[in-house]
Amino acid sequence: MAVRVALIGAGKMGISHLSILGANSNVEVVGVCDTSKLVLGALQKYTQFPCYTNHSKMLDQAKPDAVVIAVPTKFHYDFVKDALSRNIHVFAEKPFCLHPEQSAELTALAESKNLVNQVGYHNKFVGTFQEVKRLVKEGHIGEVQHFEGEAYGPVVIKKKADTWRSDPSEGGGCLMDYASHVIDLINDILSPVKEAHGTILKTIYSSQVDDAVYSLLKLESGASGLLSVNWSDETYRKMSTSMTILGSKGKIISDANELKVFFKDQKCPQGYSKGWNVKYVTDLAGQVDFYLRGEEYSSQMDYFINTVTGESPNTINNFKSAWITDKAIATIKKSAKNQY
């Protein structure tokens, strides 16, 4: 039986997301809610999914086992609460919360009623990071001695209108909705932020936000390591996150697309070989039946349905990790204070 499945959000990434959930014959889209007329008049007009402008009364009426949540982030709190105490599974868009007592609060619930949760962070779904995250965690480049976790692209290449991204009220700023990215990738593949030094949160463009963030970040692990990170590099086509991890066997250096690695040693993992290696998202890449923008958006969806279904364990971009990754946010932030 397939997956009643319900969108609240019909922005850029809603609307990726409902094409991915629309392709999936596993899911059956129950409901489409939004405020924009304009987008729900084109929904209407061009395709065959209930809308909705209300969201509490499209999951009282269409009743779907699982919610895709994708809106400003200052709404997840309430969205997600609403959906989880009526039983209903989540998935919401990156960061979570914009408080972490609010993560930890949702975490919480999520796990009492035994709810699929997961948060939108698609990096894990890359397959260099993922080849990365394998490579670190089975011990095959040593200790790990240093870290540099990176992004870098033209989100604000001016001074323009405010919209979301220019208030903190909303969940605006390079620090919340860009560098949440490289942080939630640090956590994963390394250990969690425990400490932050030095953090600078700095303004280009914006006049209310961060446009740019550097910081000194030491880990649970002990390891330590920098943070760099700015929407405001016109060098950049695109986004572009990367990490370089130095341990003492080898190094690792890595984006989306490439995946470099330099063994000191003939003792290395099969397919690799001692001195550089270097591998492409296409030969680590998964198979999907739906490519749009990336196998990685098409891969996480497809594993929260999976998780629904049972077919696959609530282990990937949970609450919890969410979580872990706010609060981060939160160390970093707290140790900036006043520097803007």
The other form holds:
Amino acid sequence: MAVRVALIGAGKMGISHLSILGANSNVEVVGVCDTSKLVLGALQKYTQFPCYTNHSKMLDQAKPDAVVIAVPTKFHYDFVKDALSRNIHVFAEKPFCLHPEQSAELTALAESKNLVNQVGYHNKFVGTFQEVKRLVKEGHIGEVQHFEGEAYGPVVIKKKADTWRSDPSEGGGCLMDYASHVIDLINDILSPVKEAHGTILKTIYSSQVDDAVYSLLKLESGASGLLSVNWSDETYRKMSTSMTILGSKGKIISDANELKVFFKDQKCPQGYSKGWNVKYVTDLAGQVDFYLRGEEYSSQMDYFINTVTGESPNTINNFKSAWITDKAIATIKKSAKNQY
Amino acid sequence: MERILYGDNQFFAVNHLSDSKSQALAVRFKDNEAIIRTLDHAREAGINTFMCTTHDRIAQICDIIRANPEKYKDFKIYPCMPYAHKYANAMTDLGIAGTIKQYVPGNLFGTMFKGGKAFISKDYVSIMELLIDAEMKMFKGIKTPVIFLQNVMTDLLLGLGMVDLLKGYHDYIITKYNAEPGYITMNMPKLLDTLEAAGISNPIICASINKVNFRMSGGKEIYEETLRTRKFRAIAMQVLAGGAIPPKEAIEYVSGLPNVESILFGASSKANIQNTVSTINNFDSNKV
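Take the protein just shown as the form predicted on its own and give its structure as the form predicted in complex with the partner chain.
What follows is the entire complex, opening with the chain shown before.
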């Protein structure tokens, strides 16, 4: 039987999720909720999806098994809680919550009710980053000494009218919106962030939020590393996220497309040899049934649906992992003494 | 359509496998002359169709083409719209409504918003037509016999089930531009089903078709089956799967498939362009 799914928030990410859900034969979309007349009008006129302007009303009337929540971050806490309290499985967009205490509460609530919980850190479903995690966790590059986590892209490249993304109290800014992806990868592949030093939250074009984040991190494992993220860099065509990891037995340089691994000696995993190895996402990405913008967006939604039907464990991108990332974001923010 | 179409990814730092190669391409094709020189290599190799996105740089290339009518008298462009990253980056910053407001020319959108009333179907059709016109402006005076909807837009509408808009695009391209509408997709079998159900027969569909199953949603077998048994005009793209397959092997596979009318490829050096063209021609001439 198809999983009954509803969507709250049909913005850029929400619409993309909705299209992927709409194409999934294991899913029945039972409701879409948004407050934009423009978007809701288009959905009403051109799709079969039942439309709502009030999310509580939708949850009560449409009675979904699962809900995808893609609203501005400041609403995540309330909306996720509304869904969990009705015993509905939840997929929420990233970052999870504005405050780690809220993330902790929701994590406990979802676990106590035994509900499926997932957050949209889609890089975890990118083939290259999955392989990086495997190489690190299986110890193939030895003890991790240092890393660099980077992301650059052309999101804010001139002064513009303000939206929620330019309001720090609503979850805007490069640290929350953009750097969170990199921080989440660091937490997951290496170890949770323990301390942040010398953090610079730099304003470039925005008036109230950071457009770049630079910070020296110390992880619980003892490894040190550099976080360098800038969403006002127009030399990039789109977001480019990368990880460089230096270990006692080798080194990894990876982005979402290309994985380069250097092994110091012959003792390396199958498919690799001493010296430099290059692998591409074409070798590592799994097949999806419907493609929109990247395999990882379909894969993460398939994973969510499969978890709801009991076919996958709720281990990748669960609330708990997103809570750890929210804690790291708070740690980094706290260490930024000055705005530059 | 010609058998071989020349694409533009290499000019705009699009490399599906490497961010660092992307950057190298951005450096290499910084100047328009570098693009024109490479287009000339493609023309010398016998390719007269350039399939390109509606990137700002293409507007400048179009100026050069218009200024040299004799040189480019047989030259055709297949525009592919919209240039998605322009909109995607703007959406992260401005939201959906803010983005449309920024890119829909004139005052129409502002007027609609101020009204505070519900949008009617005519409004959405107007927005779509104005956006198409805005994207097409740069090609004025240039032959554009086929006009494509980019895969991000095609596949978004496909997943949402917005069939009327896929059909609306089709009809507007025919009536306004006297051209054939084409669709780029990463979901070819599903798109064909949907277009046929909307009453569009024998559509032009450009899809990722390659030996290693790269970006072939649902799997290679369904694609091969669709090519074998259905009626549509297929263009194979990403035949090299971003470089994962050796060129000869890649082209041998695609050339051997039934019903592939054209092959789209992009290459940045004269030697690679010539090699690709001669490899395609060789396999074609050996076909019974």
